[in-house]
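Coming up is one lone chain in structure tokens, specifically the form predicted alone.
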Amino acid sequence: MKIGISCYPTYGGSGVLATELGKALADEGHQVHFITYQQPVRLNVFNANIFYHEVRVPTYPLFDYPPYEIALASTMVDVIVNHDLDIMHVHYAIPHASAAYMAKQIVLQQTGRNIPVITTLHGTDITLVGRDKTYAPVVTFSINQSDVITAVSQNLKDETLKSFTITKEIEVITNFVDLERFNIQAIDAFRKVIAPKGEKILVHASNFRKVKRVQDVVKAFAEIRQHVPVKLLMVGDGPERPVMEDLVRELNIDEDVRFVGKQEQIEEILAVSDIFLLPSEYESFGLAALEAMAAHNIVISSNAGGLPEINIHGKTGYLTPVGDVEAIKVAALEVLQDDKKLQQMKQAAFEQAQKFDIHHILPKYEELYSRYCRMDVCSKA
């Protein structure tokens, strides 16, 4: 099949999943066309079946805010027509679902082809941005105009149905992880640089937005280090990073905390880590947590959103109430002071991650594509 994928090309979960999905589909022999404003960060390998089409947004003095959605829809039309795509799969409702609807109507009018559109909902496009009255009518309309809607967790499906008037069935296809990529041997020299005295290593990775509650990570770590020798790696970047750097200095823990910025090879960091902290106010699924589990990290997360669907309390890690720094500290010390339990839970986390391996999830998308593929193409296959 020839599949078009539109997503945000950044480090967020929706862009990561869309890119990894496209790469896996290309490995299976499908032709995949990425359509977005810059090359996705995870699109870091060459594959003859992968194509990238940059959306160019002209700037004119008339426009205070260049109309990206229109440029995206126009680029979609161009790629659909000139590369004879069989299906469009858009990730994150805003603005991709509405742009895909517009492109679908233009292609239908110009060529008579009715190209199927699949919209995958990822989280804040529904739970935060999509609820804004500025966007809600368009979001609702464009989702309902999709040929099929998927959500990355049962929780997100429930939230969508609660917040919007959806007239179609929403299918749950969970996020996935490339187990082969994350299940790697730790580099001892790397670990010794970070923890020269054998300290345990905690890690947090996110886009440093308020919803991630990064301050809870820092505050909990400050408490934990009073009881056991530990180091903290802060992976990623975003609006809260400068505030967190100031907080680390205020708490006088800067010698044990490293801000390492955005990292494409995060698997190498996770391989030397012990505990992954994710105290988010909301996670539709928690892809970062799943990747950490695949790298044999236990996860201490909030109990918000879809996190309980992957993180099993007391087995693969711990679920704590949102904003409860004391609970994070207690959970961390429970395993940091009992190495046998830490190792047992690390193995359990890895075994849980195996259930979400890409090889289990990819066939679900392929079946979905086949079900909604252009009839003239599928009938010839």
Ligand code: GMT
Contents of the next structure:
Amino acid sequence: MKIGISCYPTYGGSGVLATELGKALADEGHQVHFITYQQPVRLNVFNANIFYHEVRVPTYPLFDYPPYEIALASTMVDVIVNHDLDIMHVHYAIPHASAAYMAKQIVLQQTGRNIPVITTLHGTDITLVGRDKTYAPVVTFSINQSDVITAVSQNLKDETLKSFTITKEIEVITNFVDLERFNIQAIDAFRKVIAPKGEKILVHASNFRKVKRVQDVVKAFAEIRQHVPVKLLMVGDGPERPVMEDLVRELNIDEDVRFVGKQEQIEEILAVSDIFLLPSEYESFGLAALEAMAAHNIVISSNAGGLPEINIHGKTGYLTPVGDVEAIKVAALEVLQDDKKLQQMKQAAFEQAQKFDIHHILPKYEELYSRYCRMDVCSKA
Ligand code: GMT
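So the form predicted alone is up there; where is the form predicted together with the named molecule?
Okay, now the whole complex, with that chain kicking things off.
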């Protein structure tokens, strides 16, 4: 099949998922066309089946707000028509679903072809931004106009149905992880640099937005380190990072905390880590936590959103109430003071991640594509 994918190309979970999906589809022999304003960060391999089409947004002195959505829709039209795409799959509703709707109508009018559009809802496109009155009418309309709507967790499906009037079935296809990539040997020298005395390593990775409650990570860590020798790795970047760096200095724990910024080789960091902390106010799924589990990390997360669908309390990690720093501390100490338990839970976390292996989830998308693609026009590759 020839599949178009639009997503946010930067470090957000939806872009990561969309890119990994595209790479896996290309490995299966499909032709995949990424249509984004920048090369997706995880699109770091050459594959003859992968094409990247950059959306250029010409500016003009009149434009305080350059019209990205129009440029995106126009690029979609160009790629759909000139590369004879079979299906258009957009990730994160805003503005991808409405751009795809516009492109679909233009292609229909120009060529008579009715290209199927799949919209995958990821999280804040529904729970935060999409709900905003400014966007809601267009988001509702364009989601409903998609030929297929998927959500990355049951929780996100429920939230979507609660907040929007949706006239179609929403199919849940959960996020996935490439186990081969994350189940790797730790680089010993790297672990020694971070934790020279064999301290256990806690890690947090996100885009440092308020919804992640990164302050709970720092505060809990400050408490934990009073009882056991530990180090903390903070991966990623975003608006809250400078605030957190200040907090770390204020709490006088900077010698044990490293902010490493955005990292492409996150699997190498996770391979040396023991506990992944994700105290978010909301996560539709928590892809970062799943990747950590695939790297044998236990997860201490909040119990918000779809997190209980992947993190099993007392087995693969712990679920704590949002904002409950004390509960994070208690949970961490339970395993940090009992190595046997930590090792057991690490294995359970890995086994749980296996259920979300890409090889189980990819066929679900392929099945969906074939269902909506006309048999006479769709061919593999
Ligand atoms: O909030 C983020 O981390 C980015 C955001 C995105 O859409 O780029 O992530 C959302 O989608 C991810 C992939 O499906 C999910 O794993 C995250 O849980 C979800 N984030 C939120 O719901 C806050």
